[in-house]
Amino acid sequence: MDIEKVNSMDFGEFVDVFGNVIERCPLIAAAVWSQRLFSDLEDLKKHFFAFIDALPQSGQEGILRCHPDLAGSELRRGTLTAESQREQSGAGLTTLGTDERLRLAELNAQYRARFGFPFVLAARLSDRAAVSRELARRLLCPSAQELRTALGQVKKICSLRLADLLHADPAKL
């Protein structure tokens, strides 16, 4: 898809299309979409990204909120959204052993009873090692750094999905 036709797209189909490149928070795709037209994909990353920077502290935190716990409960019960799945997938943290995800399991609840929200990480741009490591040593965070990183991460996911979206090269964003 090019932006002459993401420019072309009605509010309902831009939602549908764009509404979970911030993992479900189609209002955020919705807000987007009445700053149209767009340049090109890097002035639509912007615009996402502006609507994130603009919320409140309390708005940053509720992303993060929608975000699922890297091989959590809603891995197993095959709830996650078809990007997440696929992220987590190309992570290897569908196929865990027992004992990984347990860890993985105690670092998650870790991180959210001490910063409120959980763990978020451009899975797809890590493997399972790497994600256990990042967690245990983002737990060691000041919480105002850790919002900062969090939300970083959520801008990478946008950037990575956007690029699907648009067949664009993720390595050029």
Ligand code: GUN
Second form
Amino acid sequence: MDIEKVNSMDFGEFVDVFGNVIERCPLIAAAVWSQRLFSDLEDLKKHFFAFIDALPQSGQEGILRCHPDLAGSELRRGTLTAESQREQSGAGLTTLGTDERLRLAELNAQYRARFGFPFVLAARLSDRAAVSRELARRLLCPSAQELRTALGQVKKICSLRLADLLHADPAKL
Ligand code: GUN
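Counterpart to the form predicted on its own, namely the form predicted in complex with guanine:
Then the entire complex follows, led off by the chain already shown.
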């Protein structure tokens, strides 16, 4: 898909295609559509990021809260979005043993209790060992720093999902 195709989309098509580049936040795609025309893919990505950066902290935390836990109950119930399912599966989180799954669930619960939002990590750039390691490490970070880190991960996930949709090299997005 090239940028001319993106620029030609009506509102409904744009939200259908880009509505989950930020997990379960189609409102962001709805807002970004109003800002077309986009000069290129980089420009499109910047509009998504600028929307996130312009939100007050409550809105930024709201974006994080739209993410399911990694290896959590939604994965077991099969209710993840297609994108999240693919990413968690790619990181090996769909084939965890019981002990590993329970350890991650405990760390996820501790993280949520400490920060008030779920642990978000660009799972596609990770694997099961790194997910646990990162969770344990980030659990100890100061809150303000952790919010910045988590939003950085949301942007990485967004870049990778945009790259998928546009068949671009993620390094160039
Ligand atoms: N990393 C990639 N996808 C997801 C997701 O759906 N949830 C969380 N917590 N992290 C992710």
